[in-house]
Every structure is written in structure tokens, then in C-alpha cells.
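The data below hold one chain only, encoded as C-alpha cells and taken in the form predicted on its own.
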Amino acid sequence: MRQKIAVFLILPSLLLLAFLTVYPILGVFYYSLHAYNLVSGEFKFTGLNEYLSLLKDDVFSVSVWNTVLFSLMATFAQTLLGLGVAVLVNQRVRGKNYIVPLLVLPNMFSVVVVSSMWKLMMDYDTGLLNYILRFLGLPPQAWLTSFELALPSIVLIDTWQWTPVCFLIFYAGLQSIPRDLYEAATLDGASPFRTFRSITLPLLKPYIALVLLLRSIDTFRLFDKVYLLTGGGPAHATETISLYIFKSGLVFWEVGKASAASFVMLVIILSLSALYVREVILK
């Protein structure tokens, strides 16, 4: 009887959750099976043609590659930096209460503020970064307009903003490790590297998995920084799947193609999440 009452109480929440998640997904899949152009008014069932057209679209292929590359570079850079900084701060450092708030400061700014700030600093003629390079006798760089440098530059900006979140998660994990383990390792003569490898890393495994999962999903949805900094250029060098979907659906009004790309992106993210859960969390 108590179980039936519990199910009855949570049923409205489950129905609301299903309406807010399942219904939009089904809607996107429905539109992806139709050629739907808001300008011409064309709306007809085309089956999997929109998906097949994505396979032949070079811009979509480039956007997928850029998204995967950005996600890999940003996720691993932020994870390694966050872990390194957390390990350093977790030592007996004086002024720790002041250092931690300063470290998380970059994540307190909005994406618009961060993008505007870095766009000014990366300006070819008047930016701070090129001023430093010229001061050191090095040639200035076209950080956001170079085909080779544009995507790594956005990785740098994203890493600057989101490493603090990784640091906080790792720092919380380090705080949960009993000090007795480190003291016992010290008494046994273990080196700092051996202590880190045998105690810290194994106990931080769930936190590392969590950071990798959260940052992979978030970086895979990259849109705002690219839109504000480069608009996908130069020559699609920073075009991502999210930007491709935005342009297809809200610039060229090809709702069917945008829906098909959105569904492909959803499948990729779900696959990544399932892989992480199975290989890291459940083991």
C-alpha cells in the first residue's frame, strides 16, 4: 500500500519530466523525417533523406570533426589542469582561504563577458597577447582569424573559464580522502609520486569520471563562444554541430535538416554518456 502511495505521489513529476524531455525528442525526430522549410512552406515526408543529405554535406562533416576535436582538447586540458591545481592547493598552503576564491573567479563571468574580454586581448593590432609577443621579439599571431589557430584559441578560452569547476570537484574529492592514509604512506617511506599514484588517483576515480562526463557533454554542445568570437570561421575552421544546427534552422530555415543534425548530436551525446557510465562508473 505504501509503495502504491509513493508511486501515486511521484507520478505527476514523472509525467512532467516525460513531457519536458521525451516529447521534444520525439518532435525533433518527427521533423527530421520531413523536408520542412519555414520560408517556402514546404512540408512533406522524406523519410531518411535529411540524414542522407547530412552525410553528403561537407560543412556538416567539418562541424562534427571540429566538435569532436574541441571536446577532446578542452576536456582533457581542463581535467588535467583542474587536477593539478587541486593537488597543489590541497597541500598545506598558507592563504588557502584567499587562493580558492581567486581560482574560481573566471567561472563567475558570463560567456558574453569572457568572449568580449578575450576577443579584445586576442586582437591582432591592439590585443594584449600580441603586445607581449612583440615585446618578447616574437611575431604577432592571428589568434581568431587564422585557420590553424582559431579552434585552439577557443579551447584556450574555454579552458580558462571552466578549469575552476574541475578544480572545485577535484578539491572536494581530495578533501574527502582521510589524512591517515597519507601519514601511513609517509611512515612507510613512499615517495610523493608513489603516494599520488597509489592513494590519490584510485580514490579520485569517481571524481575524474564525473569531470570527464560533465565536460565532454558541455564541450560537445559548444555554441556561444564560437558564435560570439568567430561565427564559425574562418572557412568553417570553428564550425561546430550546434552552430550548424543554428544556421540550418534559424538562418536558412531548413527545419528538417536542423532537426536531423540535432538528433544525430543527441545520439552521439547519449552514446558518450552510456559509455562513461558503463566503463567507469558501474565498474
Second form
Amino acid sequence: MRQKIAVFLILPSLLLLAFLTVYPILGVFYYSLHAYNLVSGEFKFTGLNEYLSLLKDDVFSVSVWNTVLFSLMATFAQTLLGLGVAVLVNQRVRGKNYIVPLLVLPNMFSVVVVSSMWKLMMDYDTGLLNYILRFLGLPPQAWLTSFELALPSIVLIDTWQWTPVCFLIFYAGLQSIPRDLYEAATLDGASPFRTFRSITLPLLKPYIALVLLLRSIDTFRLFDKVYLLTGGGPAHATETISLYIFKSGLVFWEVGKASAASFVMLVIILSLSALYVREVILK
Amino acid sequence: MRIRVESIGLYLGIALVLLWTLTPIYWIANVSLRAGLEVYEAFSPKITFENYVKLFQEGFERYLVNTVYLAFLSTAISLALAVPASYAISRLALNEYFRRGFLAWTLFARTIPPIVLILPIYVMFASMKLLDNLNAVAMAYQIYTLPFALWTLIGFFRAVPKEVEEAALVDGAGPLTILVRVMLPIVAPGLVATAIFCLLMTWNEFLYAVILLQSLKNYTVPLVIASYISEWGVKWGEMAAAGIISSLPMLLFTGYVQKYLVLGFMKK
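Target state, the form predicted together with the partner chain; input state, the form predicted on its own:
Okay, now the whole complex, with that chain kicking things off.
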């Protein structure tokens, strides 16, 4: 009886979750084996043909490369910065109760608002960043429209928005380390650097693993910022896999091709997901 | 003397981090309160609300209503499904493999890039004439809110001490009575936090909205802001004002939500 009630309570969530994950994953795989165009109505089984044409598509390989590059740069910048800020704030600092909420603020804004903030700041003529550069006597930069700077600029924006979450996780980790460990280290005459390396870092290891996984999974899906700020340009410099799927599937309506790209993306992310699920549930 | 140098360095470091954190926020507020290109009079008291007025003259309230409707509907669906399920998963007798599998799947669902799942959903909605329909979007939004709600609520239910339930069990209460009478009042703060996060997630959502909504009358606030961003000859002032308005609910909740911010990612 109790078992029956449990099933009854879980079933609706289970069904909806299946509809939203299992069904689309199977669907995407099924579509990827077809030449499927939503406008012409073409729907023809072509086996692995769509995957082969992805291999030959330079824009796709560029977008995979950009995605990996972005994910690496953003994940490391955010983890490092988050750790640094957490160590800083964890010292004896007055007014912590006001500082921490202020530091978390960037993550309270939506991607769209964050993008508009930085569009304002990075505008060539009226933006604050170039105003500061000119003020310092440096040449102004085309932050979002130059081939070299566009992707790093997006990294900068993402880092502004997401360092706070890394900071909070590390801060929680630091506070779980018993104070007397540090007191003992100070008594033994250990230098701050030595204390950090021998106490803080080893004890923070699980938190660092968690942050690295979370941020690489999340940065890998980069869409909104490039869609809003660069559209993948200039010259595909900020093209990402998500944007590629969006354009090929929902702008050019080649659903077969977009599905193949989706499936490739899913397979890549699966290894990270598996690590994350194992880290969080099994340990 | 050494201590003083160190603490000066410490506060200088924190000041720098605060400057980096707060400048973009100050800047968008500044632009929203200036007329035209007076943005560099950043500290003059000559502010104006004309950007905000213009926004509402152009019918901004319509988008606010759409966004509120979508956020509340999605959150309500998620909580209605996730509360009983997460209670059962965390408290009732279940096959251990099933329990673990369900948890793993919930977590896995949160790691799938949303763009990967949208094509089959789009095709299905198109064939059922559900595109450009706010209620259908609320269903699609469950991919964000349902796994999140399940995951956080399971954590809150697990944190309730077993004894609380046992007392009720002795009195002969069934699982449903225990859920409603005993557990819900205890996990209420967690429930509120979960609801707020779901509201914020859907309030801010952009990707599915831009794919599934088509006509201006159904636009959400993020879509309108996006149209300002990508427009030729950007309407800076209106874009900034819309950004500020859409962020107000979040800023309101910051204090309450902050201590829960990391819990959605952490271990159980």
C-alpha cells in the first residue's frame, strides 16, 4: 500500500521528466539519421550522412573549437578568481555581512540584462571601457567587433557574471575548515603561503572539483551572450555549438543537420555530466 | 607595523573586487537615468525618468504581464509535481536502485544543454499548433524548473529529522497526511526559496522564449530587451531602463535567496 502511494506520488514527475529528456534525446538521434528540412518538408533516411557533412563543415569545426576554448578560459578564470576572492573575504574583514551580498549581485541579473550592461560598457564610441582607455592615453578597442577580442570579451562578461557563484561555493568550503587548524599552523610558524598550500588547498579539493565541473558544463552551452552581442561574428570568431544548432535548425530549417550537431554536443557533454553526477551522488 | 600593511592590502583588494563587481551595475542604472548622450555626466544630479516613461508609452506593461504569467504558471506546475515526488523519494520505502537512478537522472537533466532538447519539442509543438503559446512555453520551461525543484526539495525533506515523522506514524497517520500536516510546515522556508529560484529562472529565460514565441504580443521582458540590444542604432536609454525594471524582483529577493544560492549545486 505504502509502495503504491510512493509510485503514485512520483509518477507525474517521472513522466514529465521523460517527456522532456528521453523523448527529445531519442528524437534528436532519429532526426540526425535523416535529411530533414522543415521548410521544404523533405524527410529522407540518409544514415550517417548528416554526421559526415558536419565533419566537412568548417563553420561547425570552428564552433566546436570556439566552444572548447571559451569553456576552458572562462572556467579557469572564474575558478581562480572565485578562489582568490573567497580567500580574501575569509580573512578578518570588517563589514563582511555587507560585502558578501554585494559580491553576489552580478549573478542576480539575467543574461539579457548582463548582456545589455556590457553592450553599454563595451560600445566603441560611448562605452565606459574605451572612455577609461582614452583617459589613460591608450587606444580604444573594438571589444565585441574585432576578430581577436570578441571571444575574450565574452569570457570577461561571463566571468563577471559567474565568479560570484564560484566565490560562494569556495567561501562555504573555507568556512567548513576548522579554525584551530590555522591556529596550530600559526603556532608552528608556518607562512601564509605554506598554510594555504598545506591546509586550505587539500581541504578545498572537493569544492574545486565541483566548481570546475559545474562551470565547464555550464560554459559549454554558451548561447545567449553570443547571440545577443556578436551573433557569432565577426567572421565566426564567436560561433559556438549552441549557436550553430540554432542557426542551422531554426534559421535555415535543416533539422537533420542541426540534430546531428545536437547529438555530437550531447555526447561531448555526457562525459562531464557523468563525472558530475558521480561526484555529487555517489561520494 | 607589518599587520597594518597587510590589512591595508586586504582592504585594497576587497575594494578592487567591489569596484569590478559594481561598476557595470552602476553604469546601467546611470544610463537609464540620463537623457540621450549625457551618460558621462555620471555623477551630476541631473537625472530624468524619461526613458522609463517612454518604455511604458510603448506598452511595456504587456510584456511584464506575459512574463509574470509564464513565471508563475511554470513554477506552480513544477512545485505541484515536485513536492509529492521529492517527499516520496526522500522518505518513503522505495527500491534503492530506483531511488538512486531517479536522483542521478534528475541531476543529469540539469546538465544537458537546453538547445540540444529543443528541436524535437519544436517540431512537436509546430505540428500541434502550440508555437507562440505561453502555456506551451510553460511546459517546455519544466526542463529548467522541474529537475531543479526536485533536487532542492529532496534536500530539504531529507534534512527533516526522522523522529518528527515517527511521532505522527505512531498516531496512525498515512503518508499523505504526514506530508501535508507535518512535513510541509517544516520545509516551508525551503519551499519558498525553491519557488523564488524557479520564478527567477523563468523570469529570465531567453533561449526557449526566443525559439517558441513569435508574435510581439506574446513577448516576454527578456525578448524585448534583446530586441533593444540587437537593434541598429541601439536605444541605449530604453534598453537600460528595461534592464533595471526586469532586475527589480531579483534585487528584492537577494537577501532572502543568497544563503540558498549554492545549495542547488551541492551534494546531498
